[in-house]
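Heads up, the chain below is alone and in the form predicted alone; it's given as structure tokens.
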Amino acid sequence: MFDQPSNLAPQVETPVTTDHKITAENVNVHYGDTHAIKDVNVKIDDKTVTAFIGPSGCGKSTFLRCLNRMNDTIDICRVSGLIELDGEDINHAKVDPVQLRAKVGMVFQKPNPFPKSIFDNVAYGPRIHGQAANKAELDEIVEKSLRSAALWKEVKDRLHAPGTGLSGGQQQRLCIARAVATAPEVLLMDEPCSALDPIATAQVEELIDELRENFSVVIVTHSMQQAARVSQKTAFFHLGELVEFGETGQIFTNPHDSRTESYITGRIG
């Protein structure tokens, strides 16, 4: 009887690693009879800013809302296809949308602070998700989040003042602090600068660049200049289709699709 060779030890399966944070396959969205998103396939990288660009009504915000199931709140909306976060199907029946939105935070077009204090705006998410065991931990989360949003120095002496009393740019950074307070893995931003002046816009853009060190950031923007400044990857949507997706520099300087070139050069849109 032969000795068993030592190289026949039990094989341990090595998990496949990928930089893709979100994978979408054949995603379709219908609003009643309207086919708003058509067979979108895209892979979004971790710790990267991905910009969605395209004309108004092209589907970029609708697709963004698929990524944290915000479309669930619209009665006539129906989403099909596969969307995975770290390999997990986010539309599976076992996935709690509330918990999903703690992982996939969202910042909207218009700053929408709660009618609460600055402190309570940021503390709201960690409180409802039970992320702080005591007041000291909650204080630490609030400070860290406000620092992440480059707002701490401006508000640290008035944390109990209403968040609605801040300037527009400060309110949007407060909303970003509120979104990051639950320690999400992905941050979705739906035209976060469209209601802001140029100075506040520059501050938020600088912040987005810092946030990608810790998050996968996906931003919908109507400004091609903004997409070029803040993103590493860009997706061009047109009439509900994802026309082209790639490195931002390539999309803006050497697009493969004539529709992308027409949009970039201002011939459509």
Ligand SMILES: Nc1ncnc2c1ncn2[C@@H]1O[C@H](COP(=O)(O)OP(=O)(O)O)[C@@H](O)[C@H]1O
Second form
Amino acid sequence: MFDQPSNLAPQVETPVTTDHKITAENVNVHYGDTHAIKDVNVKIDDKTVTAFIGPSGCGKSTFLRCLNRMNDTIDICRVSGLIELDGEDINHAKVDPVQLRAKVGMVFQKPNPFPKSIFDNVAYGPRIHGQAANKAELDEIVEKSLRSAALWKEVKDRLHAPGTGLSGGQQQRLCIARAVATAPEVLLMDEPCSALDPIATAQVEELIDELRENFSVVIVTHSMQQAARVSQKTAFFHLGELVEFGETGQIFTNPHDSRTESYITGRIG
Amino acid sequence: MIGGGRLIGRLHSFAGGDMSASTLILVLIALAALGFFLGRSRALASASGNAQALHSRPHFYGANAALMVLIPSLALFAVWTVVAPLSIKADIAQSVPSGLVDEGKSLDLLMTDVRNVAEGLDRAVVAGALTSDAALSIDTETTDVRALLGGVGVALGANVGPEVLKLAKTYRAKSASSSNIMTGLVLAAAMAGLAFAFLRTNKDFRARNTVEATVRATLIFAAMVAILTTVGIFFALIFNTLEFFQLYNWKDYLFGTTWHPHSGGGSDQPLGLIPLLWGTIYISLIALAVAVPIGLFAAIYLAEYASPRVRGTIKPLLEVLAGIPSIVYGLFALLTVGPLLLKVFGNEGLGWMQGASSVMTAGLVMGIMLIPFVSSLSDDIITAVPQALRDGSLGLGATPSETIRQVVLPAALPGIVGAIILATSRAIGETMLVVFGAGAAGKLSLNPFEAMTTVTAKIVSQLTGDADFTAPEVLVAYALGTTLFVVTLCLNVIAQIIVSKYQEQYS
Ligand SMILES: Nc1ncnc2c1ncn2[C@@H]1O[C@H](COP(=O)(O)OP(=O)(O)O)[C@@H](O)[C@H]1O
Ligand SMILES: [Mg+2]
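Any chance you could show the form predicted in complex with the named molecule after that form predicted alone?
What follows is the entire complex, opening with the chain shown before.
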């Protein structure tokens, strides 16, 4: 799908710089009459952690869900504008959202392990995409994914116990392992730590830093400290607009926009 | 309390000397309302109008007084209503002249006559055909009692003899005095409750705790009633079943492969359970084979694919369908499906089917009947699966159907199994449809186009008509009932085990 020649849409012909994994241009999202995202332009780099911050309800999740077309599952949601992954328009009629989501994985706010065993949770994606030729390969993928989610040591003796029996932090790492197992190119995380205690949060943050070696990671977070700790790029959203986007260090030490400054100093919440 | 006697007297005169049950209940409710206001105002008064100084909110004091009025009096009322007729009957039975019973009439039948005459006289008085004095002095010499009572709608099987009339008069007198005593006692209990609650009310009285405890006790009582009646039904069945097994060999019943009762057949007639059980199972299996896939698929469509508008239209429609009485489906089986099947599989077609009634007819229509039931229940269960699980699966690149098959359905499985078991219980318990659709002959055959019958249908047919409750071919109905009870019980236990095993694994 993505490796076919770029004759899909005229916009695609415009030159794209290869080090941007995702580019979004003039993205607007409406939920019925609610204008949730207004003219957002953003470029997300490969092998980088990009953080989306901003007050609650400003559209961070909505925009994140545009990147793997999860908004398709909401009837009243309309997305317009251009979003490209590796130079290909992801909203083009020829693009199959199912295959897109295999490339752009997602971890949700609340841990949502399936009512299956730990092994089957992680093997879920590889199985439906036929990524393992045999049982041995599948075992290998599962082990690798659980290791990269820093969960292997804790669960290796009970791979066939239900995933729902793990603690909240372990469940969230299981969901990360599950997303990593399909070998996505981009990993979207929507407030992955909001249901976790500080220790589990630290583990997940460490994990995100390691994931950066192989993936482009986009993380939505409420916590500015977390954004500062894990990300290289930060985007600040306010009332559906992308107010400021830049190097994390610059956003937190030297914001150009007064609204960004108010937010990071705690005056907009 | 001093006014109580006078009040009762006045109430008596206003109800014509004899207070009916509904009036009594209205009076109790009025007393409870009075208790509510008295309790609340006394509580407030004891705290000099400052509600903050009370242990509980003021309405708890009111509720406490109202409950104190209602609970003892209503309990007394209920017990008296049940026990009094029994004791009056036993009393009168003692005074029955011995010659009367020996004339070949059983005491029970005689007592039924007495009661009918007594109630007939009551009705005649109410209808104005008799004055209440005339009802007391009535005798068989001067009045044709049977004709008189027939005139007010009480049909008697035979002429009323002087002894029966005398007993009926005694019966009337006793029940009138019993109901007077009851009215007095119930009102006294209500007053006493009111006085007790009123005197106990002061600002430190823990009315909230008392009310909460009473509410709890009432709820427990309701739960106990449900359980105890089930136990009672079970024992009633068991005793009659044992009676049957005294007349009939239990092995012949349980393992007998022919069902062919005939009256007067005694213990030699074939009353084998197997053909009926097989008919029940066969019809239920066909019904489930129709209802489960179609119902489940319909539920999946409604829950996962249908737009809110379609769902909003179809769901209520299905629920209406689920409420259609089974006899309507029975007519459908008899008039439409049976003849249709006969056309295809009967002698003019494939030649497998002899008459419109068959296992297939009943099974298909029962399946159709169960579709809305299965789909409506399953739809609720599938919709209850958290959206987060669907998002998780879709977010990994699974298609909607993969998501349903691998995530949504497994998560909904315990509930779906429960729905299927419920549907099975309904299929096993279904009677009217079987009577119309499947035939009446107990037969053991594998051919689904053959007429067969089920346990429930036979329970009905063995008990209807001139049933002689000492003959095995009638008493077998109780054994069949017990069998049905045990089978459904086992089914439910199995369902519970499956569901809890599953939940242990994934929750
Ligand atoms: N499913 C939905 N239906 C309708 N409106 C929605 C839906 N999801 C989000 N919104 C609206 O879109 C706006 C942005 O929401 P969201 O993206 O969830 O914000 P954030 O993640 O930044 O807290 C909010 O005003 C919200 O009410
Ligand atoms: Mg959000």
